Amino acid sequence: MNEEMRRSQQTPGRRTIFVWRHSVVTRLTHWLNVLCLGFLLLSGLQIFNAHPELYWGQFGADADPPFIKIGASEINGEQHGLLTIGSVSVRTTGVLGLSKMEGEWTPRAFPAWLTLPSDQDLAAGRRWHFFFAWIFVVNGLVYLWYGLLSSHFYRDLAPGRHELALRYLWREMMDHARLRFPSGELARHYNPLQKLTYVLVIMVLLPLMVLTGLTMSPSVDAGFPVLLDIFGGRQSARTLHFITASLLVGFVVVHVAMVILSGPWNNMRSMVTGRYAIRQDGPDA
């Protein structure tokens, strides 16, 4: 990541230096999960569309209460979308819960347009989650097994002491609002900001997700009884599959708003090629 690979140069006493950001295997990885990611987002809309209610604990029915719903009602004589967690509802008609396919208004907790396969088909968006699900996991494990192997974790992710510190980051965080990002020598590496939240992202959310995936399936269980004990029954970890995927969502938003103001063209070249461009004082080599 941090070796030179070769100068050239623009104003004087300024000159552009690219580095090693991204090593093949993460590179690989990284496009491989967003393919996975989007593949299973889409077909786990299509899934969560046959029963739109989240529960908590070891049942979930028709007549359980839902801890989070999504649903049509009639309100004031009109057909009205409402997203409702706990005792609170929103309206969210067009959205969730009540939107138009084919021109035609249908009570449905995510639209058309967001699920795998577009029509209710329940088998269909199992069989494209799981197979992408065991893509995700066999790539998972390779990354993982790289980053052990290379040191990439250990090197690149794990924050310093000093950048743990309550002022440095606030300081870190006060920069990014005001979109100041590192330049010259501090760009070579990922910022304390970035290095958590990586390591909250591979080591908490996307485990997380997995385990609570295994933990919906009858056959898993039965080889493996304590995941229920772990997340406190099926429903309880059906619902905890959906918040932690919610949770990615919001990554991958913030993320690709975080490439495209700190500079779309030097991140992608970095995520595709493996060179990252800085911005460094001194006169042309």
Second form
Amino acid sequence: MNEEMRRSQQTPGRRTIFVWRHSVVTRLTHWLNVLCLGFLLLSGLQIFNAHPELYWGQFGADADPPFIKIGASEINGEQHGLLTIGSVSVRTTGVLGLSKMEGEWTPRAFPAWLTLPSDQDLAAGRRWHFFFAWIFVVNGLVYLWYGLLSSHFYRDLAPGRHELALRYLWREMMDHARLRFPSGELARHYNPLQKLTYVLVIMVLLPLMVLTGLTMSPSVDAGFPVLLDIFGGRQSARTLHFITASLLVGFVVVHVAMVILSGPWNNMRSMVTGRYAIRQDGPDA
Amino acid sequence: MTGLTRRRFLMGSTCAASALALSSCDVPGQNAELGAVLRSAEKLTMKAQRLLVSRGALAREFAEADISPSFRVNGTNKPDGDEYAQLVEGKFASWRLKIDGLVERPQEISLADIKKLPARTQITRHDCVEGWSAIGKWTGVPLGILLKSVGLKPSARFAVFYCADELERTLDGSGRYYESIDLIDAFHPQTILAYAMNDRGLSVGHGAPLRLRVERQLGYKQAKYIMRIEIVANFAGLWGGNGGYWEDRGYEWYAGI
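Okay, that one was the form predicted on its own. Can I see the form predicted together with the partner chain too?
Entire complex below, previous chain first.
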């Protein structure tokens, strides 16, 4: 970032310069991550469908009270899909609990178009999931290693002290809400909301996915029983795995929306080629 | 054993042919080679776990208060057939556990004699491949004690467990439940052949007269209704050649994750 490459579109008083926004490691690991998270999500929903109930604690099966449940029930003689969280149920017919598969209403937690493979096939879902989990972990380690060595984390992601002031953050939030994005010199760096979000995703949510996933492994639990204490049991870890995945889906939705709203072409170019255009005001230097 | 019930399995198998045809639509170019690539992760997982988790590392053992109020019966509820029904009627007095294959002294042991051997009791968590868990208390003889008493030949690599339950009716017997573990797990201190659960004799639902507990792996490895243990060098002669009923149907042989 910040290295001026070349100037173009020289117009009096206004010019566009290109800066290196993303290093090649950041770009490669970013897109590999997109691929992995896509496969992990779809195969994860396939695995979830095998037992669409989540519990809190060390154990949990059909006879135990679920924390979150996606199922189908008969209400007034009609089948409905239901999402139940605690004691609250929401009808989700068509998407969750009950959806059409090849034209037939089928009771299944997540619909066929959201699972990999689309048929109910736990064994295949697990193979996809663990294959991409390995790539995801190796990719993540490469990125973390690079981020520390290249001072990418320190330089680009760590928010400055003044950026963490509540007043500053509030103004940033208001600007984002009005879809006013930083321009000129300010666009050279991530803004504080971006920094905080990326740090949360990179340092908290993604590692949490790996750790809660590993806590579901009986063998890993034998080797590292502390995981069971951290997450409060295998079933709690499974629930947290699902909740964290939902938060990541939420992040991706907002992230993609921001990419589109703040200049899709420029953003995409910078994540593919590394070059990011910045408009500068003022006389030519 | 998983919570895949017989009815669901039969429903599944009738759809199997169409599923095979459809699976090619799911991912472009899905084929045997892709399957082999995806399966490579299983070997990596096993190697990594064997490297990072020591051979003797114990699965967590819980307190009495942690036991699940209701332990879901999974897989078969009760094996079909007169043979098993007669065993139940006779309270398994005529049942014998056969241990053969690559052993020095093949044996047939009665349930009463198994109960005379040193026992181990453990309160552990059972994790189904589908995602649910239940905690139960198991009492049985460590498999290692039995294997030492029969003496393993140098070529021995795996213990195969043949069960009384048949999940799928076939002419070649490939629908009969079977499982296998390697010697690292066979000699693990928590690997026991359980004849009691929650301080009572093992019920038919949970695998009477004898079931395997191999605590660092998933539920489908915990073979119920064990009739025979064969020590083998490889799985070549065993039905699908993958070392287990569910393994022959696409599930991983190493079920540590």
